[in-house]
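This document starts with one chain, in the form predicted alone, laid out as structure tokens.
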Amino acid sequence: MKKIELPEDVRFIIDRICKSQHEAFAVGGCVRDALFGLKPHDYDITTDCSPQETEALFSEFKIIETGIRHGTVTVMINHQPYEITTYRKETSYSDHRHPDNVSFTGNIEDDLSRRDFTINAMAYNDSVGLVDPFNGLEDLNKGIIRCVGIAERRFEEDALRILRCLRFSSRFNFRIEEATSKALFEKKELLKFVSVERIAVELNQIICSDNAEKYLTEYKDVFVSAIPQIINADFTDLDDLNKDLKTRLTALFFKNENGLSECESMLRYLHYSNEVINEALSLLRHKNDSLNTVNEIKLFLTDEDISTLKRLIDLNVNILKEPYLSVYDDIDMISDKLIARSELEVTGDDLKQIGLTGKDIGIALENVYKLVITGKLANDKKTIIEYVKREMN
């Protein structure tokens, strides 16, 4: 019997249910990850108890009923939520996302048969061991993503599974089984039924995986069905970048002549935050900046923060194939030693006293600041005022 070390709270939940003459198992992703040697982030539990029976069994704990209509009761134990869901079968999916009706069943295999992929259709408890009617463990060991049952039907039921398939494949670098791969292309148009917010969540995980370039390239037609603006994206060398979402989203369009407008269009379509959009556009606007010397880096940092600089260097080196310069090793030190604008030894009032007015004061202060940080002008009040006077004449 394949042994999985379940956390104490999970064993407590399963044991309490089983002692009441019912069944309960850890199920899905937690079983997959544990068998694969990864630490699960959370544990879902499935049982033949009805939601009402589950609530009665754990009545001394805080109960959250937000998913009770679909058979899920969330029990809070030691400040952690545990979802306990009644075995269920699902009928048609009119919206290609959610079941029209859910019915409860007393059979664990019925419940596992409705799940997306074989590696996610396994259940476990200490007394029974591994319940694996669809050979998920074999596929896990061989590195295969395979739909449970007929792949076309699984994707017709819930189109999000198309992107989930690609996400699991890129995360684990698993091969997509032939029939499942074929169905991804045949059913790609169903992605129009998935919200752009959910598409963005899946894209974020795929694009930041170790194998993003491979799967985005091989299944580009599928991604274009979900994100039309990605049609001109370039996935080359994506895996060489830091696993930073803003950097990798920008990289898709970093070589493109119309990259700024194409990137903005995609990010707005997928409802990314203004923070993500503004950073990506800033990187694209600066892509032709020269960053070869300490002074050029200092001048860049007068307008942008150091995180933007590091992302831009990452893109320049790995996407545009510019040489990595030794000065890049010192950018943290360069940034730390920069004086702030507020540390200038002159103020706007000082410049007003020598005759500057309006916008000219701000322009002069900015010019002086850049000269000071690049070492071309001493940060000394008398020296700066004399310089400004000469420039005025």
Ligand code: ATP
Second form
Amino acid sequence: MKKIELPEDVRFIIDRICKSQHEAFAVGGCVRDALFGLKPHDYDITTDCSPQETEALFSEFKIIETGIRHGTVTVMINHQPYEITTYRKETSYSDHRHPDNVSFTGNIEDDLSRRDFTINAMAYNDSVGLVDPFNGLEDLNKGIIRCVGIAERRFEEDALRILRCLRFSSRFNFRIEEATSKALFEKKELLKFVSVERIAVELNQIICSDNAEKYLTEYKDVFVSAIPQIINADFTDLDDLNKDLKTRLTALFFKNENGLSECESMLRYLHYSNEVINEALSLLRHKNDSLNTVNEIKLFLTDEDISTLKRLIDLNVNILKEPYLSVYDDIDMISDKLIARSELEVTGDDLKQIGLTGKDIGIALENVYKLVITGKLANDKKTIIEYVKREMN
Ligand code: ATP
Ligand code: MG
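Alternate state requested, the form predicted together with the named molecule (shown: the form predicted alone):
Every chain and every other molecule in the complex is listed next, the one we just looked at coming first.
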């Protein structure tokens, strides 16, 4: 019998349910990851107990009821949430996204049959072992993503599965089984029924995977159906970049002449935060900055954070194929030693006293600051005042 090492709290939950004349299994992602040799990041439990029965069985623990309409009771054990969901069967899906209604079932195989891919449709407990009616283990061993049941129908029911398919295959670098792959293309137009927020969640994972270039390129038509603005994006060398979302989103448009406006329109369409959008736009605006010397780097850092500088270097080197310079090894040190504007030995008041007014004060201060940090002027009140006076004449 196939054995999976379940954590103590998960065994405790399953044991308690099984002792009450019911059954319970670990299910889905945790079974897949454990069989694949990865540490599951969480454990979902599936059971024939009704949500009310589950609540009664774990009444001494804190319970969160948010998912109860869908049969999910979240039990907090040792500060860890465990989702315990009643076996479900789903009926029709008229909006291509959500089941019209959820009905409970007493049969684990029914519950597994509503799940998206064979590798996600396995359940396990220590007494029964692996429940694997769709040969998920074989697909896992062979590295195959395959829909449970008829692929077209499964994507018609819930179009988000199209992107989930690409998410799992890019995460594991698994081949997409033929009928499933064909259905991805055939049903791609249904992606218009998926909310932009959900599309972004899937894109984030795919774009930050080890195999982003391959899957984005091969399934570009599918992605264009979900995100029309991605049509001119360039996926080349994406995997060489750090797995940093802002860098990788920007990279899609980094070589593109109209990159700035296309990137902005994609990010706004997908409702990314202003923080993400502003960073991408900063990177694209600074695309042609020269960053070859210590002083150029210092000047860059007067306007932007060091995190932006690091992203820009990553993009310049890996996307634009510019050389990696040895000075880039020192940017943390350069940044640490950089004199702050507040450390300048003159203030606006000092400049007022020698006759500067209005906007000229700010302009002069900024000018002096840049000269000081690049070592062209000493940070000394007398020297700076003399310099400004000279410039005024
Ligand atoms: P991850 O490691 O990304 O969390 P996961 O497999 O746990 O992977 P979840 O989104 O957490 O993915 O979903 C848990 C399980 O619920 C899946 O393994 C799958 O069995 C099922 N599932 C989730 N979303 C769908 C869906 N849209 N259609 C069918 N089954 C789904
Ligand atoms: Mg999960």
